[in-house]
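As structure tokens, one chain now follows by itself in the form predicted alone.
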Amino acid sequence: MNTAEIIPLKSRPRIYARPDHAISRKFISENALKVLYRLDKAGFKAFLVGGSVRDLLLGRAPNDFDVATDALPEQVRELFRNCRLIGRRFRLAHVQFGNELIEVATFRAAHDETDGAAMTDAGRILRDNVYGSLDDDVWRRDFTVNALYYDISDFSIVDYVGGVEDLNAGRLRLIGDPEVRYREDPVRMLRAVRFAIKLGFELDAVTFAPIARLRHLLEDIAPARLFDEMLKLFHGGMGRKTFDALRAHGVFRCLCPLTDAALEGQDGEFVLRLITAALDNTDLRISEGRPVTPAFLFAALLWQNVEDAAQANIANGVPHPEAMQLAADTVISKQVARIAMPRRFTNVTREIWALQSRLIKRTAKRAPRLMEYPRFRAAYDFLLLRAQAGDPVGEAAEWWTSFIGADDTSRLQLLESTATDSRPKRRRRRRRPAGDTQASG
């Protein structure tokens, strides 16, 4: 891991003229160029900024294009009829072109230290609508590689913080004092992990050092915001590597404490195999352009907790279906207190869990009907993952695989041979010896 000095919050920018960099307008969205040109023509400063500049310099296709300007949000709205203003903590202008959204942000400046309404006692920013100049704005950004500005007026790149050098070195660094920046916004710790994995960069030592000491601050972040961050972490195509990195840095336990406890429990090896199999499946689907849902991933993350809670309910005399439903209610309510997964997803997670016993306890009469359920395919895929991870459900997984791919005659034969008494039994997996703890990454 590299060592580096804290980047001082005062510096003169280095200007990379058009011949000195590889960004070409032919790789920039036409709609982003429209926004940049119109702002420039109206007399405002206009820069492409952030991840799009970073990705263009790396030779990658940006996912989106963000613009920074000295125009106030209301002035941006006057220039674009297809614009709406959003946000209270961070006021932004969104300019919509069909399916493409161009986000326009006014230059931000640092807060006055006496402005208690904008910042908590711990240093976390509550509002970020103090406007300033380009010289101010760069210091409000997080990482050097995300603080590069492409100037539409002369096609140059403005670099205050050595971002171009860090791109070339494959290094991820925070701007300013990392401890202060993490306290301003603890989510930056998640972003540090995500960008390091996404870009294949090394997390520099000064940026990395405070994470273990400050990761608990993530527990104070709004659950709805953490859900958005979870999507970025695990639905970016590198979920498996991101998960490993989050655990290695001790951050995962702040997001999913129930899952972290299960990973450290007696069935931790199974839990780890199930989660990594689910993440590998998600990464593969994303690479193939197929849809993914957080409901499936959360089904894997919380399955062990639900099983354990259901077994405790059954031991207290609660019938199996009700025991499973009560367990799902308990586990989901605890998890959404930390990460607020919307009900449209938690409902799907519940259905995936509820269908597991029905897939195992199949009958000749019920099996064909199960295939008509909207969540059948997701529940079947989850059953396959359980079998792959070592749950003793391989026979049921093989039967359903044969049944799905069979013709009518073969399906009839499979139905005739189906056991009518296949009540799901408590799994029996090899457990770790007492005192043997799960590796953290």
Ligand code: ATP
The other form holds:
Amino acid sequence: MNTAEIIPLKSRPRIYARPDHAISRKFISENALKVLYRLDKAGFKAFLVGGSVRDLLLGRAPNDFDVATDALPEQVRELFRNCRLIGRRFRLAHVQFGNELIEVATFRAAHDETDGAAMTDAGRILRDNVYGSLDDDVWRRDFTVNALYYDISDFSIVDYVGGVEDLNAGRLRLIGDPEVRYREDPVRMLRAVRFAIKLGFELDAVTFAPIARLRHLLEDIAPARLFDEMLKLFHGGMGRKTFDALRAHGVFRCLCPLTDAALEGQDGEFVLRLITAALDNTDLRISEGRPVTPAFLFAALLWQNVEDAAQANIANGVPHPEAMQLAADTVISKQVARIAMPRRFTNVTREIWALQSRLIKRTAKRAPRLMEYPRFRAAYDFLLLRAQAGDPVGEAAEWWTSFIGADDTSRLQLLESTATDSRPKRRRRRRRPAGDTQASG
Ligand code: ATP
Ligand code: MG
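Switching conditions: you have the form predicted alone, so give me the form predicted in complex with the ligand.
Let's see the whole complex now, leading with the same chain.
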């Protein structure tokens, strides 16, 4: 059966009164409550909506709080001094409290499907800026569990799409016909994978089946938007599992075609171990509340490509540092055409790569100075990952670990015993590290 038949358009909503659900105002941010109450007092409808309602019902802490209202953006602005209107495609009100942002969106209606001007030939939505009522707004949302509205006027939950039942059953289901909804906005395919992993939900076959057929549509998405999505995919705390799922659904290669080629290439097992180790490392840091940068992940995703390109340059007679620099230019410019990683990050990626050979050389004279480099730590962490994944750089990695941990006297001893150049002259074949259990195949 098709999902479109399960959810009749314009049905009556199911209302869960306050005693029938577990959302307590205790867990809603004070600022979100302030916005909701002020809209309500001014005579507007005001609902908490989207991921915050979903997460609160699941007993999780929401990332952010989004509000939906029948007040027009200009009317919202009149109510809040700390409010800015943003967006060209559709106007949203951003109400800023310190570093917490509450997004207030006016109810919108889906475009009439016969209005060809708002769609591309492939069915992608270009504009959806027609205001509507709550029972219009609900149908343009993506998944049933993301389309629940918490009404501040009586603390009830309004559910048009069976979202509460799906939530309880651990089911991720698109509203409407999945094929149509993916064509309207192919990013929903990424969101499907991300939410399934994040929420630990079962992959609803009707929702996931069309992805294999439609994933190529992701290639038309603006690279800047894909960068935002990439951060959500890989910096959400479950990057490793999300990566596995993206590959399983065949969408990873639409995001990172170079990496995908490397994964399929002769060093594919190494590439998989390196990326997996980078993602495990990122997930761990996030769980410990430590900072992460997409530059590090990019360094891992593209390392094999940059190394291959550098080797090719060297074979063509380009001297080593330039060979690496040129390779980095080529590889990064190809990848940012797909995912627009800002330059402030790609610059860090380049530095991590450029420092690799210098860390391996570790001449006695330069070692202490290398440690002063702003990217030393990231480059050292990356060297450790390479060693862990089976690159023959274990000796250098261990040397730096001892050097960093040593006091001045031991450092001097280490420096005296250091050969001037321990870089392997030829490329050695990689071996799978002993005891490694993460490698596939
Ligand atoms: P999280 O913030 O935890 O990643 P979220 O569900 O809040 O998840 P947001 O990207 O913050 O996701 O979007 C808020 C809400 O807006 C969603 O819950 C959904 O209702 C709607 N929405 C967002 N993106 C889309 C989309 N591409 N298509 C349809 N609806 C969307
Ligand atoms: Mg959100």
